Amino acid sequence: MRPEHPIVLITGASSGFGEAMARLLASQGCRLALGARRAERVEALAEELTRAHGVKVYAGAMDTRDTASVDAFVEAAAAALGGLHVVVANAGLASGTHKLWEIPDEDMEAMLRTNVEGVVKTIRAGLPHLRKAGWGHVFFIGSTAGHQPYEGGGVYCASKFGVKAMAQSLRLELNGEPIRVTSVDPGMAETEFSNVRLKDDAKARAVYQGVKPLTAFDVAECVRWCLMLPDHVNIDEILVKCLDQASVHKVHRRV
């Protein structure tokens, strides 16, 4: 049975989509488990949300690339909060814009380990708690890059096509269980994404020049809406772009 205030685990919760989801879901009364490599940021966020909304928040270090780190965080969070109902596999990144034959190992491995392996490890650790609770929802945070590849993004796109495949596979595998599966796949959204990818703040700002992109809260609202729908409704996939972006290669920019 769906709880009135679900317990939600969010990876990569120190900034961007993860932070926005935490803020929005806390305002709805959800209890939260916030994990990120930048532990000090999620711990500060947890204190802020507890003061503002009176909700219980567990926060700490979690590196989704490391099995022991994921398992330890999930078990500690479930023990502290009394279980888990929702897993949001949000942690992800893009590193560089290299052509496929140029990409350094460190960029390739960072994307594949975080965007693919990290998602598997997160869901593998969280799913037993959702089953134990008897009701659950798994969210994958994908990308338009998982629907349409582009130059300079071969490995990143491959990782997000992988997220799409995992979401679709899990939906089939959980059919008949009271656990919903949703993939939220955003296009251009102004967060730290481009700063991390390009390692240059000026270049990152140029990505959104003349465009009104999605915000992190727009994506968080997609998660909130899917979560709050009646239990018999499963939104398999949301492909969400700002109005100015018609496709990966077609963006309207105001001069």
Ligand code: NDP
Contents of the next structure:
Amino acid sequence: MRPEHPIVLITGASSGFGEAMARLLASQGCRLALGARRAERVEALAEELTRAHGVKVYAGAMDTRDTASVDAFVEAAAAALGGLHVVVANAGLASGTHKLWEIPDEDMEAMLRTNVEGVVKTIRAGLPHLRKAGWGHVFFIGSTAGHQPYEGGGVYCASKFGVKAMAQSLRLELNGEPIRVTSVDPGMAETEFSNVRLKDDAKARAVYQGVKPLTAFDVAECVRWCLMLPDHVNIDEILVKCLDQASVHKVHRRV
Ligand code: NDP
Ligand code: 8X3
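Please supply the coordinates for the form predicted together with the ligand, as a counterpart to the form predicted on its own shown previously.
Everything in the complex follows now, all chains and molecules, and the chain you saw is the first one.
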């Protein structure tokens, strides 16, 4: 049975969706483990949330591309919090908008290692704790890019199609165990995502010009809702876009 206040581990909690999930779930009384490479950000967030909501929050540096770093973070978090019920494999990024024939190795490797390998490493480390707890929920953060490819996004889209495949495989593999598997797949949302991808703040702002995009809290709310449903309900996948985005290629702009 789902505990009233599940213990939730979130990767990529230093900004965007991960930070918003931390804020929302702390307000619901969940204990949290927050990881990212920028330790100072997650540590400050942990302090703030503990002060505001009186919940226990473990925070630490971790790099999802590195097995030892992920394993150490997950073990320390579970020890500090008394176990884990939920893993949110959120950390991810896009790097550049190169066509397939021109993408530098560095960008390709950053996306595949973080969005595919990092997700595997996170879930592989977390799952024994969910099994031990006797109840669990694994969240993948996919994307519309995992449903519909677009020019300049070949490798990012491949990584998010990969996320979809992993979520579907894991759900089959865990069938019969008390562990839910959900993929939340957002469209355009204004976070640090485009700043990281384009490495240019003005260009990043232009992505959302004239549009009312999703916020990080809209995506966090999808996670909260799936998590709080009765035990026998599993939301496999949520494809969530802002009203202005009818598809990857059709976005209404007020200019
Ligand atoms: P942000 O850039 O705001 O957040 C990304 C988070 O991932 C940061 O906390 C970052 O922390 C962390 N991260 C990146 N690489 C690593 C790593 N190697 N190890 C640990 N943490 C890492 O973007 P979003 O919140 O938008 O992105 C979150 C997820 O949502 C990603 O998987 C993204 O692909 C996906 N997504 C985003 C959409 C959007 O339009 N914004 C739409 C659909 C999906 P740090 O740099 O401190 O390590
Ligand atoms: C992020 C959304 O459209 O930039 O996954 O790929 S998009």
